[in-house]
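In the block that follows, a single chain appears as structure tokens, in the form predicted on its own.
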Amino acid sequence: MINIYGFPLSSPTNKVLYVINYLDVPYEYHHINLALGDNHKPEYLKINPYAKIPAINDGDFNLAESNAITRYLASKYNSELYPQDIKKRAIIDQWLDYASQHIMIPFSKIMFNTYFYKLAKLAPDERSLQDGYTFLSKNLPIVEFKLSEYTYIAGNELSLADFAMLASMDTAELSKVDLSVYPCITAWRDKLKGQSFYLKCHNSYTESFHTIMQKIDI
């Protein structure tokens, strides 16, 4: 049984959950309450010594970093989400990196300086907030162009890149980033959000966010 450790508002956590749900293999989910510092408890540090989420435990094997985890899962279960062909893998890896560096990070800047700064007991950083919007205005059109040419992020077949990009955009509504100006992204995103791998995690990320934040009470 694979054990997944994460936090449901974390885009990297959701990326892993989307993939394992799609693969339809059994797993046990362990909620790591970041507000209570669960990620710094000794039992979790044995899984991931640098205290980040998500992480997995598979027997005597521990692994962190969401892209590494999704590649491991797809490889373990021989999934075409990460095919054996080296060039196809390279393209998928390219878009995994693009989603993480050029989409998820800008959204994270917006979310931290709009909401999560309170959990960290820090002041919001207006420059970082505006950087998030600026970077997305430059980077989202690249994704839109790709999806105008192909059905999915890395080509015409669903791949790990789609799960990474989808998770990276989960906070769009909360971040007040209008994705309707990107019709190809919107259609692609709506199609994936209607599938069971996503609905097992959220009917709506925004609804999940508000429910969990109310429990945290900040």
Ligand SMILES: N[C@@H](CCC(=O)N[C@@H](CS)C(=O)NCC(=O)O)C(=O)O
The other form holds:
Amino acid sequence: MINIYGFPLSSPTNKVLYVINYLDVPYEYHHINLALGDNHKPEYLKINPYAKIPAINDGDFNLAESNAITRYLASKYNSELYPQDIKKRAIIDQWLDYASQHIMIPFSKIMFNTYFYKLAKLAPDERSLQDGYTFLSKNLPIVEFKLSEYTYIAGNELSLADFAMLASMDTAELSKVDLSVYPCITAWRDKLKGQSFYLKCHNSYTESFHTIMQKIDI
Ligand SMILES: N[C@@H](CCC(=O)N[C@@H](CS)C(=O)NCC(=O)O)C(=O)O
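Having seen the form predicted on its own, can you show the form predicted in complex with this ligand?
Next comes the full complex, this chain leading.
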């Protein structure tokens, strides 16, 4: 049984959950409460010594980094989400990196400076907030162009890159980034969000966010 350690407001965690639910293999989810510092407890540091979530444990094997985890899961279960062909893999890897570096990070800048720093009683950084919006205004059109030519992020087949990109964009509504100006992204996203792998995780990130924020002890 695969153990997944994560936190529901973490986009990298949701990426892993989307993939494992799509693969439809059994797993056990362990809530690592970042607000209480569960990620720094000795038992978790045995799973991931650098204290970040998500991570997985599969028997005597531990692994962190959401992209590495999804590659491992797809490879373990021989999934076409990460095919054997090295050129197809390389293109998927390219878009996994693009989603992490050029979409998830700018959205994180917005989320931290709009919501999470306030929780930690830290002052927002206006420059970092604006960088988030500026980078997305440059980087989202690249994704829109790709989806105007192809059905999915890495080509005409669904791949790990779609799950990474989907999770990276989950905070769009809370971030007040209007994705409706990108019709191909919107149609692709709506199609994936209606699928069972997504609905098994949540109805939407926004709904989870509001539910969790209402609880003091997250
Ligand atoms: N590149 C990593 C990012 C992991 C990461 O930054 N996780 C955050 C939550 S989204 C975390 O563990 N933060 C806790 C901390 O820094 O103490 C991945 O894709 O898994």
